[in-house]
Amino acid sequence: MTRLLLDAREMEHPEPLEKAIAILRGLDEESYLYMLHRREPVPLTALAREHGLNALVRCDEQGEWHILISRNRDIDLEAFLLDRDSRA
């Protein structure tokens, strides 16, 4: 699987949503969006689920949000979560 990383922790609204939507439009069955954010992006995850995409949202111990979205509903997105020591 190809990870498409979007670090939105320093971006201001609406840039994270706009960039994430652009990435989602280009997703294929072998890629996934991995977004880091300082807040839970509720509109993005709602939109992903409305379109039948596989979505996982987790907040880590530092309060940072990890959002993974894929077209491939058969993959376990949990397996692609980065721990805080291996982030790009």
Given for the second form:
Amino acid sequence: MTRLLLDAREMEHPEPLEKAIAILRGLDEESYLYMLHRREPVPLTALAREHGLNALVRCDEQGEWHILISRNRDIDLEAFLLDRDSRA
Amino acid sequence: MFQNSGLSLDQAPPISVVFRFFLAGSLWGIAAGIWLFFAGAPALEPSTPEALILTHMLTLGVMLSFMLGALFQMLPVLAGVALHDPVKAAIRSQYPILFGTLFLLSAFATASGALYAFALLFLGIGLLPIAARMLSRLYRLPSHSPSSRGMGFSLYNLLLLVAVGGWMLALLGGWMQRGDLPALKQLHLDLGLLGWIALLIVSVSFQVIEMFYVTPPYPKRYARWMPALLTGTLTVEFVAALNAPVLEPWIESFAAILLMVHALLTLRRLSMRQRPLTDATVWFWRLGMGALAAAMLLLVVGNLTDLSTSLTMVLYVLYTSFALSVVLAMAYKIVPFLTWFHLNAQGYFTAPMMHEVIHPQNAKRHLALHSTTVFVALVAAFDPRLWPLAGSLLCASFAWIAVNIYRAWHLYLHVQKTGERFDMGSFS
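Output the structure of the form predicted together with the partner chain; the preceding block shows the form predicted alone.
What follows is the entire complex, opening with the chain shown before.
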């Protein structure tokens, strides 16, 4: 699976949402969006679920949000979660 | 290691719910500008019917409309509270509030007891059920953020405000004799301006300043306790108004100092932005928070010594500038976002980007107009000949935002009518 990383931790509203939607529109069965954010982007996950996409939202110990969205509903997004070391 | 998401949002409130309140608020702002143009300086002199009318046009007409619209939008996003059937709830509160406000303004102009009674009835019907419903939903939340807690306290203050307003109308209408009208008036002002309007803005700022502008968060303990402390202070003032009105100015001064601290903390945070991009909404916030700090300082000084009529007017102008600046900052974030969000949720390929709904340059021009309005109004406090100009500018400023909201709404309908839609499978 191809990871399309969007590090939105230092982006100002509405940049993260607009960039994430642009990536979602380009997803295929073999790719997924991996977004890092300082807040939970509720509207983005609401939009993804509205369109029947596979979405996973988790907050890590540092308070950073990991948002994984794929078009392929058969994959377990949990398996693609990155910890701090693997991101580095 | 990873924690599950605590929030879920099936859908945002329908766009019409928020836009109807924002548009109504803008139209009331135009009306307030026209009123100021014709009434002139008496509209800023305490206790004149002209001033009561202008104050309630701005608070019940402009601020309440924008704040209810923002609450319908913010409660699901910031607090995870979605109201059932928001369209019906919005209509059931908006029309009674509209008629109640019109009755109240007419009552101020004519001192008619019957009009006061109608005002009380309609405002009660419009405000109490929606405020109680929002408050009860917030109360039932298993855990609170500083924003949701603060929103709850501000709604509690709104309920107290309506109750005190009703009491005052009963005194003015002659159906009740108990109560000291000047003390109740002071309490009504503080509950409305400090406990409802300012505290709701404070509560929203806890989340949006950090979220929108990538600033450091407010100190945790401060954000947790400030709304409770302010509300507790106003509750003590409530008791003092009934039993020891002489204490009211001291209690009010303490509340003002709390808000001044918040304004300074916010300005500090905005100066620590990680990516200081140029954005009109940041400057609306800066202007608003600067005006709040100055207004609260004047309020405290006014409680220690008598302010001249001009300085009292400056205080009113500064407070109004605070509230209107933040309202405009939020409107320029919410209106493009909602238009974009709903069209994307409905799957329109041709959905405009947020900056295409209201161009940032447009917001910057409005910032210039709004800043000029504030400046002229401040000078008019010392040169009353300028009040008609201030009124015209206020009118133009609200016409500007009304046109922007209408255009966004029109664009939304246009894309819905002509845009190409994609289904779930065609996201790619």
